[in-house]
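What follows is a single chain, given as structure tokens, in the form predicted alone.
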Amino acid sequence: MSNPILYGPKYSAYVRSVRLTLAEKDVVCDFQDVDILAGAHKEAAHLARHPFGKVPVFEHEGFVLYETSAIIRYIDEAFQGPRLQPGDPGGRARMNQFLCVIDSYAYPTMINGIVIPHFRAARGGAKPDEAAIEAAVPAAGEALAAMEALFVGEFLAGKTLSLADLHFAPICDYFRQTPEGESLFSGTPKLSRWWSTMSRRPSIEATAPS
């Protein structure tokens, strides 16, 4: 039996959601990197994999699938492992409702809004689009305070980890890393404790990108 081939670089947050949940599972997985710095995910080869030029796709034993969503719960389900899915319907449906939450409002303004504009300005040499910056700042600052409001237990979905606190963590962890990121952090206590448990997990050390 073949081992599952993980593709994406290991700088984007997505990828690094589906290597904590095989990290999480202990599952062996293959990496082949496809740079988007590049343009590698719109090449003939990616765009057979992922019509949409996205990043990550996984293949495991000739099935294919992409949107990360969709991976990490095909992963919990397909492999041996601690279950990383609520076993009530509350907690599945609270799980499912971050998820949606995570890729609706907090990726798009967090990573896309403000993450990327610092990143792409440090790699050029330049100073950062401030006003692009600030204008996501406050739907930044809606979707943490929808997370915080919805956080009851030690993690996101409950008292046990679920998909929705990796599917999070890799954004949580760059946003931080922003001085916007960590100024709205500041107003949120329940999720800055969740990331001070989150942060040393085995798991977020060992996909932490260089």
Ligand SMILES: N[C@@H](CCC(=O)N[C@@H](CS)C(=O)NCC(=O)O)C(=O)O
Second form
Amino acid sequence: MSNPILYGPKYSAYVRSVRLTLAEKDVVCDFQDVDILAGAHKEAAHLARHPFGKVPVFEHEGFVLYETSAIIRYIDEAFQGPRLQPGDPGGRARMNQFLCVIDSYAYPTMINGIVIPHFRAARGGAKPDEAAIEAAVPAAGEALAAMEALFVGEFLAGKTLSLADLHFAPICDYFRQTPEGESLFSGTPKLSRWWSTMSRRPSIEATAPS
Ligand SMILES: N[C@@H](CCC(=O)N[C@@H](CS)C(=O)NCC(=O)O)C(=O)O
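Return the form predicted in complex with the named molecule of this protein as a structure block, the form predicted alone having already been given.
After this comes the whole thing, all chains and molecules, with the earlier chain placed first.
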């Protein structure tokens, strides 16, 4: 039996959600870089795996899957290791709600709206487009406040680690490194405490982007 393959660059937040899930389940996986900064995600070889030209893509024994939340659910169900989805319907629904909130409201505002403009500017040695970043701040703040309000337990969806934590952690890690993220997190004490615990997990340390 061959190892599963994860396609995508290790610096991608969504690829890291999958890497975290693999690490928490202790699944051995091969990694194939698809450098989105070099445009490799729009080349024919990758478009054959992912028609929208995004990362990650996961392949297991010929079964090819894209969309991060589908991939992490699949990994949890297809492989041995600790269960990363709550057993009760309410807990599982809360976890799924977090996954949807993260994809619909957190990633677009925090990563696309704030982290990537900072990153592009730093890479090009230019000043960031402050007006564009400022325009993204209210919606990022709304997403963070909504997640703070949903948070009841030690972890996002309750008392045990779930896919919701592994999906948000990479976004949170990048976002907190921006001045806007740092400032917004200062108004969310529960999420700040959550991150201080999460950031010490071996899986988080092992998958930190260089
Ligand atoms: N809905 C997709 C989104 C994937 C996504 O946006 N990935 C980013 C990297 S974190 C990407 O491929 N960006 C390149 C681009 O949009 O051109 C998922 O959940 O997997």
